[in-house]
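Below, in structure tokens: the form predicted alone, a single chain.
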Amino acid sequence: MSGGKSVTALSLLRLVPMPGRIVAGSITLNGRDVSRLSDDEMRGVRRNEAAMIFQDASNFLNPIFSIGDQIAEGIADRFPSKRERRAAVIEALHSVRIPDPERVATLYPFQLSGGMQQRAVIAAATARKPSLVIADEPTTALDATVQFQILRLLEELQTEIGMSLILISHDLAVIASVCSRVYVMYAAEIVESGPTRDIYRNPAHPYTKALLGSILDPLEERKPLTILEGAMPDLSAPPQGCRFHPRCPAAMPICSQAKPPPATISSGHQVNCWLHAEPAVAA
């Protein structure tokens, strides 16, 4: 939920901007390690199997092309005739619940509201019915009502297309309402992961607890909010050991000396924290 999320998402599609690069690990999609594919093969993956929805639709959409032309560009190889492409564009816009898709296809981005622009971007991402969609803060700068509509749309498309969805967000309420599993990140490392209900009901890492403790509760007017001292570390020279230890209220000497091993809290729920390491190791 914090630190390195977008870069991780870009890594999944091998889109990390220079001078960044993937130096280790594997990325498995539909049974293949895409980190080992050629550039041409990877372009095929991005065309057919995986798509990304970026934060700000207004930056993603080209202002000098119509919405229909921009969606058509991504599916041109599948539909050689202009008539087929237009029909596919209308279908894609209809699938994201845009009213009067025939008219909207002729409009330019500046003629659409923020919510409609985001729907158009989702239509472009899902027009080829990918097996994976990565949504990077898809409700940024949208008001609460439109946020809810976009999130419900993504959930509905999951069922209709049969796609997996990776949602990146700082908004804990958004994550709770959409995700079945959560990965909490701090300074580009996963510190806790598990089923959403388990993470929210029984957070194990001090950073996760701090995140949840910072949520305002309208039913508890006097609820004290958790405040973390310090600031995010410089990722070009991160702290040794646990990267959270300089700000952790429960830090121990070992936290600054070695990375904590993964510990199992419950089925599917893991945390990387010395507080949950084997007593003999933590000592």
Contents of the next structure:
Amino acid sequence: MSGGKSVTALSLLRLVPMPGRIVAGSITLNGRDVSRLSDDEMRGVRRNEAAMIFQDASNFLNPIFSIGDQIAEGIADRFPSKRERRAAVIEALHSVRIPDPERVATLYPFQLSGGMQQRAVIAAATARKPSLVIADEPTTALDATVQFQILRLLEELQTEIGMSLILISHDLAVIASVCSRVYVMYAAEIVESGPTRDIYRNPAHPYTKALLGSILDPLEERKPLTILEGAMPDLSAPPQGCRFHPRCPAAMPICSQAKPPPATISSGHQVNCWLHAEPAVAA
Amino acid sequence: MSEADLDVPGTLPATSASSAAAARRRRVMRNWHRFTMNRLALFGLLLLAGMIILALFAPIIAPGGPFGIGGTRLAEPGARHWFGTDHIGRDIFTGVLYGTRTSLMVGLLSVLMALAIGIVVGAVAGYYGGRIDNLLMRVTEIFQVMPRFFLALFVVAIFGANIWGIVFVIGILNWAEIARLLRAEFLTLRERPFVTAARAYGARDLDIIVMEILPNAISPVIVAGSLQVASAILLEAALGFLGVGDPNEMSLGSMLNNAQQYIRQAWWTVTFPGLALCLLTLGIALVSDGLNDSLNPRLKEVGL
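What does the same protein look like in the form predicted in complex with its partner chain, given that the last one was the form predicted alone?
So here's everything in the complex, that chain up top.
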């Protein structure tokens, strides 16, 4: 599992890897704070409300069961009759645009390509029609054309099933093409959030600016990339004040002393940065 | 979730249903093929199957029972007594049949018992880890360091020579190995992403243990278990040889014990029970070796 983003994704379903645990904050889903549910209730949430799609699908499929069996296992309680269950499995595979679902259901994970494996994982995740799908870098392991197809599929499923999608990614192009709202995280904290368009057109936080500055522009070959000095802080002992200040090009004395308060840039666009903390700047 | 769950002919167009069935048949055939490719394993399987059939039908083949006296004592092998008779005139062929029957029963039942305990302990210890693991593994170690043969002798001496007691003792002696083996598999498998995925989809611990991890972890246990059948048979024979076997059940070991004094006059009294024991354990060893080769996923070829 790869570092911080996946931990965030798992934490949303209260599956923080040992020895981690959720110490503060709340997670609200469909009007309920799931961070306070009992373990049994939480399992119900995972079964019925929220599902997850993972980065490297090949590892997230059980190697010794056929694709159909694995999807069937997840929906066994909803379709007690084998006949209906099989039909639902075929339907789930069909909904993720897998050609010849009857045959693919009998195949084992190692017999599928990466893109097909990811489709199978998406089929398993969406077979129960969850209201929320958390996708952790769902396309990182795939090549660009397959990546595009999977993203299109996720968007289509969003409208077909009526699910919300949380996409966790460091691929700014992917985010721009799929998401309507962006939360920029640095060192496990949200530093800026807002509608995708606002964030990309008008980034307010120095970290967001640095992120966007690191995109290669195919039209301007000689454009220098923004480089952030230093390395990610040790999260078991994060920096005082603003966690970004040791690497921030615009750091001020106050940044190392206190956490910046949230400031509103425009409607729905918020930033946690001392640069914008003054009312004059926010206006 | 078994494959059969998805096999519902009639829900689909006939072509796809039959192609799914055909694919499954191909898969079974492939595993079978891999097993039979292994000449030694196939030989072992035939050997074992032959002995199992003989043992099963012992009461029909030899209706007199193993303790019936059917001829003169120490008669040479011939048309009437294929394997000759022993020192009190019992037919050795009959004795070998019933002895094999006892051996197989003790071997299989004790290993089933060892598997039942070992799988539960190993799975729980490996899956939950931490304090539970620590506790269970210390208990397992206690069973592993016990001198097996002497414990078996001790228990039989105290509680009397009863076939069920012997099964119980051998089962108690063997579960620790199964538990450790399965625990090791669970320790690595529980960290695998597909287990996280199952949890993210709301699977219970029991579902994850039984449906996700155990099927991935069971192969080495099957192989170890099949080898244990052979060692259980030998242990039962050893108890019989020392004269502490169940006197109501014919045992290859006690036949060897009785035959000791007659080795020079009547070679057949030791040869045939010894040969039966030898072939039985050889057959089991070859089969378990073949199982290892065909079940081990790391040895499977990739692709269709």
